[in-house]
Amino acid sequence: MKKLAAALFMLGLALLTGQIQAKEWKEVRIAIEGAYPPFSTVDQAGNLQGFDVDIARALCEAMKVQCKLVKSDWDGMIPGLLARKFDAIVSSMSATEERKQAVDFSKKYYQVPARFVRKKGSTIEITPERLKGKTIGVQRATIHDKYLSDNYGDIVKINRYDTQDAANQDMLAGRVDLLLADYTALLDGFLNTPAGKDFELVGPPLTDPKWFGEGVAVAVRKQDKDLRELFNKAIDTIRADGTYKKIQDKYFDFDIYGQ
């Protein structure tokens, strides 16, 4: 009798756990930075705009859920997710092994290399000898910050910024010798603007998964595996039905999804 009671208790617990895991998502709160053009910006009316924003809304539509966008500072995103201030992050966050210790990721929704930028006419090259003593601007708590710290932290000065735009502004002011960021963000947010006409890419594309992960993906809490799978199916859906390409072509003239 005790064994039967124990078995029934375990069965009931399993069913209850299954019900909790099989939560019906009607609204998904999604964190987006709003300071990383062309992926996310805030317009004059205070509304979030950009590639990440359009992708987030398309994913919600494919999942048939209400989409609530939450503007969040970059370095507070993972803590905010874990604190349940929102349910997912769709904000150009690369799925790195370090981040996977804290959160789960969907399959990728885009992948571009990292690049350095220097002023035209500069003789700086991306070698330890030529970088020694230089100052490099980077957005704080990013994969680019980690890459610089691990590879050049003992020979360069790293200036860390809350936003990429702040780093760009210091490059214009001559306070840093180089920038490091995603190629697309540098191209569309800086080099292809009037302010960036005197600057250029330098060095090879950087893609090592050790620092740059497996592509940009949607971050969710580890216990929300059902939500992760909903995002995976939604990514497949918008890739298959042409929605992804329509959004991509609005912002880029190349395949941002990558290999």
The other form holds:
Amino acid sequence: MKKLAAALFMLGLALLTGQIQAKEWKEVRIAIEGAYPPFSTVDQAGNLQGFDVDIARALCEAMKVQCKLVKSDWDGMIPGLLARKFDAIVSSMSATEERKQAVDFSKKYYQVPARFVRKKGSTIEITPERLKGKTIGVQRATIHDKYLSDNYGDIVKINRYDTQDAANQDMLAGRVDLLLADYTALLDGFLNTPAGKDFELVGPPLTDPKWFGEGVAVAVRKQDKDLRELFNKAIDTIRADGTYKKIQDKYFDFDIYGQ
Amino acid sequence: MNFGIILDNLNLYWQGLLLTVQLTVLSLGLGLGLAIPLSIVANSGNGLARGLVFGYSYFFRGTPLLVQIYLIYFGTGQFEGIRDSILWPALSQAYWCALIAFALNTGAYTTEILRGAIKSTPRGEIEAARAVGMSTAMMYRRIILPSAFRRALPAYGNEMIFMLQGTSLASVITLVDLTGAARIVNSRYYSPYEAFITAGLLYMALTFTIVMLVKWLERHWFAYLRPREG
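Now the other one: the form predicted together with its partner chain, given that the block above is the form predicted on its own.
The next block holds the full complex; its first chain is the one shown before.
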């Protein structure tokens, strides 16, 4: 009888503390990639920097919670979130149908189209005939990867990289004919750097929500509805009080929030 | 748990398996071909040649395989001189970069395994070979190397398994080997367990093949040690 009572007491305690944890977010661990300039990079001291990082910090301030930024590999983001290695992803992740099967998304915090990049002087155009047999570099497990696999998977060779940086490097080395990535990531991470001077955008901006989703948002576990609501409110707050604008102007000379 | 996604992607895994086997077999073959002459040099009287072999094997045993792959793949792509050279058609392909890195890596370890095995050849065998008037070349061919291979086999069996597992690093430079296939399936369905356990089981099956091969070779090469039958 004593044992049973003790067990019940422990169970009650577990439920109670579980509930407390679910209600109050004292510390939120946020995953950021750190290899996706200008959204996230790692500076010389090893600290995370970039638009995503500033937004994450601003959101935490608006939510009045302690935040711990965790650097995580891109293709381990969603598995890591589900495995409770961290509580949210603020790492330029687009809210797509596939990902919504696994996680929940806040409202968007920015939205940019996807673009192709080719070497200046190249004659490649974005049509099925002209793309045939070409090699396209893309970051593994991104919406761009999915878009290419679904639309051109049979006619092009897709080189999948762990980071966008690695894909850019291989474009520079001439191992790939085209890159496909977010417009801003291409601009600031490649085209506007000294290394990218011999390369240019090609083809139309791609925005089809079937692949490119409804914008970039914060991902949380499906059961953490409360945390998602906190992020939604925080996004509204920083949009309204000018914090968002201040961060945006630090990185971009156009409206990154989109329509 | 949904293993339907594995069935849907069987072909991807099959292609990955073929590439893994191909990379393993070719790099082991090239590495062994490199290691036999180098291990003989390492036991020779020429101090300079010995030093060079030591330098090679120390570099490839002293750095992680992943770093070697990065150096050969991304490192070579950085220099215009290399990009314009006749080596570029090979070095621009992830496949050749991986194969070069794997072959040089396993070559270094195999050189050390064989070097030790050659060094520990019983004095009497060499004296007997000399006594019947064998030249050094013939002595190596008939006496020292066969005897060294026997002693090296258990350690080399391990090296073969290490190399098989090592080929999984090919997936970081865009190759779709067994691990690459698993990473694609994982990223498409967010099912790391199903994706990687399938790859893991296939690696285990390949390892089993290597273990059986080594067992068979042991039985063959050590036949003279078994008691006479019948």
